[in-house]
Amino acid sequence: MSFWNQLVNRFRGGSGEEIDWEALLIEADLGIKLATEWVDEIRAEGLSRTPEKAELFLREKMTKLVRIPPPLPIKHKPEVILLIGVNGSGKTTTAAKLAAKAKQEGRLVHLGAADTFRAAAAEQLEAWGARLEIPVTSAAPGTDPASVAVRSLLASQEAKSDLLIIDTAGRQANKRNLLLELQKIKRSLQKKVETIPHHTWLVADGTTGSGVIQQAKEFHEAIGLTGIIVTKLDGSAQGGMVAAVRAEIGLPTYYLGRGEKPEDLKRFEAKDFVDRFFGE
């Protein structure tokens, strides 16, 4: 049985009854203020008792939500992303899988470790370099990150490189002298190149549920994000947020990290995604 169907089934009232739409929707991690609008709407077409209708309403709601906006275009390489996100959600590990496949497609890539912090994390960027012959520019922790990220620029432009991926130290949003050593790598990189980074992405645990809401409303008040990245989708959790940080921040999702390799990283399909949700 489906994620979706347990959850009609969890929430169904006895014969007849209506199901506790509120309760299955914050439980599919939609969020309050999402879940709230879309059950007044399923009350007012009149589809609150009959749940396959209502999940036709549902599907085409999200799949409308949660398409992503089209690429902005990119006058002049490389095209950098900056990789933001609290500890253990998988960033390192993301900045790698997203190099290894814009390699795939034939692009040339360049990795900045500017996560100077914790000290596996450049050896550990530097450990994927090595495996997918991508250069790495790395420096000895305790380093100013925003001198990492400016050399990392400095070399992928000398390269001409097209991509340039940039990894930072985990942090919890509500720390501010931290926050503002990840203001100060933006500063520093528009101090180069005006526009940018072009992405600043939240890498995001999807096992967190809904509370990748709140950190995607802190990280993008502090830093002004362009997108997020959910990462371990490959368990219970179905991604719902996904829905919900679009429709309460505006934040499209580009990536969906499904397991630990790097083709487990697939790019977001707004009906894939919402068929999966759905149990298809």
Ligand SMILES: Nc1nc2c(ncn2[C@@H]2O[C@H](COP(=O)(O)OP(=O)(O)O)[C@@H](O)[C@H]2O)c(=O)[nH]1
Given for the second form:
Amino acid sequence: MSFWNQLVNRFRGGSGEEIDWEALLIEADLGIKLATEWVDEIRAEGLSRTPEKAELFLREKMTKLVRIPPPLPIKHKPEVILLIGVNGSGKTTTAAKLAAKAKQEGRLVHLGAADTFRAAAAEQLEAWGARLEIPVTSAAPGTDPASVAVRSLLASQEAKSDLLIIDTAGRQANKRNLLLELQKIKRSLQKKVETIPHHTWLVADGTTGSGVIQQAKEFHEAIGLTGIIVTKLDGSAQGGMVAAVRAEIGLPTYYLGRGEKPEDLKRFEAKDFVDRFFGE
Ligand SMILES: Nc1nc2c(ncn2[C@@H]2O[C@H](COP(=O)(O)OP(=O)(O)O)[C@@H](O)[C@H]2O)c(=O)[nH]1
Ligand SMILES: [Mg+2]
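Could the form predicted in complex with this ligand be shown next, to go alongside the form predicted alone?
Complete assembly follows, chain above in first position.
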């Protein structure tokens, strides 16, 4: 049974009673704001007792909401993606997966290991680089991450790479320090080329549900995001927060992680996403 039908069954009252739409939509990770808005609309349309009709109505709303804007042409070489997010969200694996995809498409790729918080972090990205045959700029633990980011930019410019993906730390002494560190990385890159990074993407763990919405707000306010990637949607989580992040913050989702292998990172497709969410 689809994720959506399971929810409908769970929140269905007795015969003829209304479905608890608010609880259902919150359980679907849409966040309180969007859930409340959509419940009001379901009621206003007179669909609250007809789940099939309500589903059609919501399918259309969600499809319109999550559609990705066409990417702006990147005139500069390399195109630079900065990946940020909390510890364990999947940044390093996502950097490797994105790199593998781009290489497969015939692009010349470079990786920057700007997580210098732990020795294991750079080693993890270097291992991926070795496996994928993609060069990695890294440094000893404790090195200023902003300087590693800048060095990775210089190296990728030198190598005439098409794409540079910079991985960052998710941990610091505290959240404030992490945000300061990320701001410094971004500022240092901008000092070299004003438009870099072209993309600042939050990598967020989909199993944290609507927690992703709050995280996206915080990082967006402090760093300025251009989009998000939601990982770990290979379990029961179906990614309702993708709609909420778009509705509340205006940020599109570019990729979804549905497993640990490189091919498990999927380019976000609105129709595919909505079909999975509600069931085909
Ligand atoms: N099941 C699953 N695991 C993932 C996915 N993305 C990342 N992981 C795993 O999550 C863990 C943390 O990933 P990592 O990239 O090191 O996170 P980071 O701390 O943000 O760099 C690793 O074990 C990854 O293999 C995903 O889409 N699905
Ligand atoms: Mg990492």
